[in-house]
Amino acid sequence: MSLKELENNIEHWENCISQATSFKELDNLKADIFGKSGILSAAFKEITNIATEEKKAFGEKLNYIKQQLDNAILNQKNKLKDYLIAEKLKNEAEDINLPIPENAFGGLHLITQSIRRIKAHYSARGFLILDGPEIETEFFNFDALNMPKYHPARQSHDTFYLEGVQGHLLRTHTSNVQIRSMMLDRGKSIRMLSIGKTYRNDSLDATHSPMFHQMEGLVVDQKPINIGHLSSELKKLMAFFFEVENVEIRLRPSFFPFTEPSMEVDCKCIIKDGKLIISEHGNKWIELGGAGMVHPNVFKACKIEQPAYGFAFGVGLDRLVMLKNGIQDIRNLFDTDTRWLKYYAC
């Protein structure tokens, strides 16, 4: 076949190659083109009959044609490989999972159940359900909450600071949401609740975790609010969460930089069959959280117009869940044991 005939038939050979449906068919085409008796081999033999001054141009054209057809065969071979692998995977796929019982269904984690239940309850009561960033600045996490630079909670042994980002940290409480809410709605009445993950530099054991969930509430108004209102709200919270009709609480003096006065919240309980039960008829007290009246310095930092009154409360949600369900070890809340998850799933 002459060079001119080869040039005119390149498209024909490329079409034949692209339509090959097996490696055998592709090998036959390759033999017809590149084999000892192939069209290209025959063309290269013609070089001896070409005038010396035309040999270079003739050889370059032949090599160009050879490269084109060689690439076409390689591309089709790769396409066939991909196709055959896909077909094999489709036809020979095996399910490596364990068989699932017909009555096995997924469910919500115990913490998720509690969060949704609390949010629905407070939302129905007119509270705003708010959240804020888990990576926070020192201003929202400490400064605006009346925590001076020398406060021990700001030290690295209590707080996770971000490397390479000056003044940023993983929030140590959800109080940052309260500050953001007050700065956004300053001068207005606020009734809000926040629930979310918080982080502290604690070692993981039965009662501590470097990550835990916290729930905080805030009520602010220009009309007088006092400890009586706070006590009433705390009773409602505990009665709702533990699903009892009435609770008895006591407020013990304490200290938090962002409230004045500050207090620890205890609740009456009884131990029955090794299980703690919240009851107004109990004979023991258990601490469940902290609370207090919003400190004037916090109002000042948030530029809240005076006069302003407010109270705030906070509880560790994980601990409440543990107490309610008789869980002794907080690590169980992060376990992946399906038996445990199934027991508490809903």
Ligand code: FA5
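Rigid core (definition): largest C-alpha set, two forms, superposition within 1.5 Å. Numbering follows the first chain given and starts at 1. From a predicted model like this one, the values you see are computed outputs, not experimental measurements. First, how it differs from the form predicted together with this ligand.
- Core-superposed comparison between the two forms: the Cα of Ala124 travels less than 2 Å.
- Annotation for Gly282: C-alpha shift under 2 angstroms between the two forms, rigid core superposed.
- Core-superposed comparison between the two forms: the C-alpha position of Leu323 differs by less than 2 Å.
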The other form holds:
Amino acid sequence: MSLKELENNIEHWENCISQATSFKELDNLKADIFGKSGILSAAFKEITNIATEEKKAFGEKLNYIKQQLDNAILNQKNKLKDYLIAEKLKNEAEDINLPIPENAFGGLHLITQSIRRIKAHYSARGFLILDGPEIETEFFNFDALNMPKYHPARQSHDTFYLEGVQGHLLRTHTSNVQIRSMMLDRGKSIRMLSIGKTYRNDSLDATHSPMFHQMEGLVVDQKPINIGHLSSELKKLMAFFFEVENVEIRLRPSFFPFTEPSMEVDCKCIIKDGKLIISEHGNKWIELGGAGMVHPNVFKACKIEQPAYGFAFGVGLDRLVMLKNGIQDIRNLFDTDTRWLKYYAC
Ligand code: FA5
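Since we've got the form predicted alone here, give me the form predicted together with this ligand too.
Following is the full complex, with the preceding chain placed first.
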């Protein structure tokens, strides 16, 4: 095709391009225009037959046409892309007018049920139910809890730090709420309970999850409080949670920078038919969390007037829920297997 013919036919080619309804059609047109034996190559060959002084103008004209057709192809390609996306969205859209099948209503997750039950119980016993931020500063998560920078205990919490926001992290425990409640209620007695999500860079296995739930209790007073009070409170917690008359607990010496003395809390249990049951008549011990008397440095960081007395405890809620319901794998709690979810939902 000569340049003249090409100029006369440009509208025809532009129409063909704008009417292409698939990428395949567009590719074929591209080959017809720009391919080795396409119309542009044929026109370019003409250059050998024209006078030298006309070559420049000839080349410019041809390049202009080439650019025009190139743009037309690009435009159509974008239009087709948008069209295909719109079609896909239209086909995948949920019809919200469809009637809901019977029994298809949602229910509360086992963890939500437990959180609500625990909060109601502690609220009725006069505890203040508090929430704390999941995105926290190093001050509330570590510093004020007697874990200054470079304290080795920080390494035991594999922390997710926020990129680009200096000194911010996903809280590694609910003990941040201890600090927040003491700073808010300075000089007053505190009975506080907090439950929420916590995060650690732990790999996922049957008993660990990078996101898990903790429950934190804190009691502070100007009147002396001792380990006897703590032990009694922990017994009440376990008896209530596992719905048993009596529980036997064991406090094992341990270390947390924010409590002194610190201890691990074990509960007596029995294994029956492969299922763990909390029982004072058991012959085994199961570890449920940490506890201790509030460290004087924590009172100091919260500017609480001394002498002050207090105890705190922190337990992993997911593990309590697993024990109570005979769930062997923490991953079940966070999977989206609807059969499993329906079984436990209420
Ligand atoms: C603490 O986090 C302390 N803040 C608890 C505390 C509070 C001590 C108040 C003293 C006073 P620890 O790191 O041991 O302690 O975690 C407490 C519980 O959280 C554990 O016993 C366990 O049940 C649960 N836990 C910890 N990491 C995970 C995880 N990756 N997945 C599931 N549960 C976890």
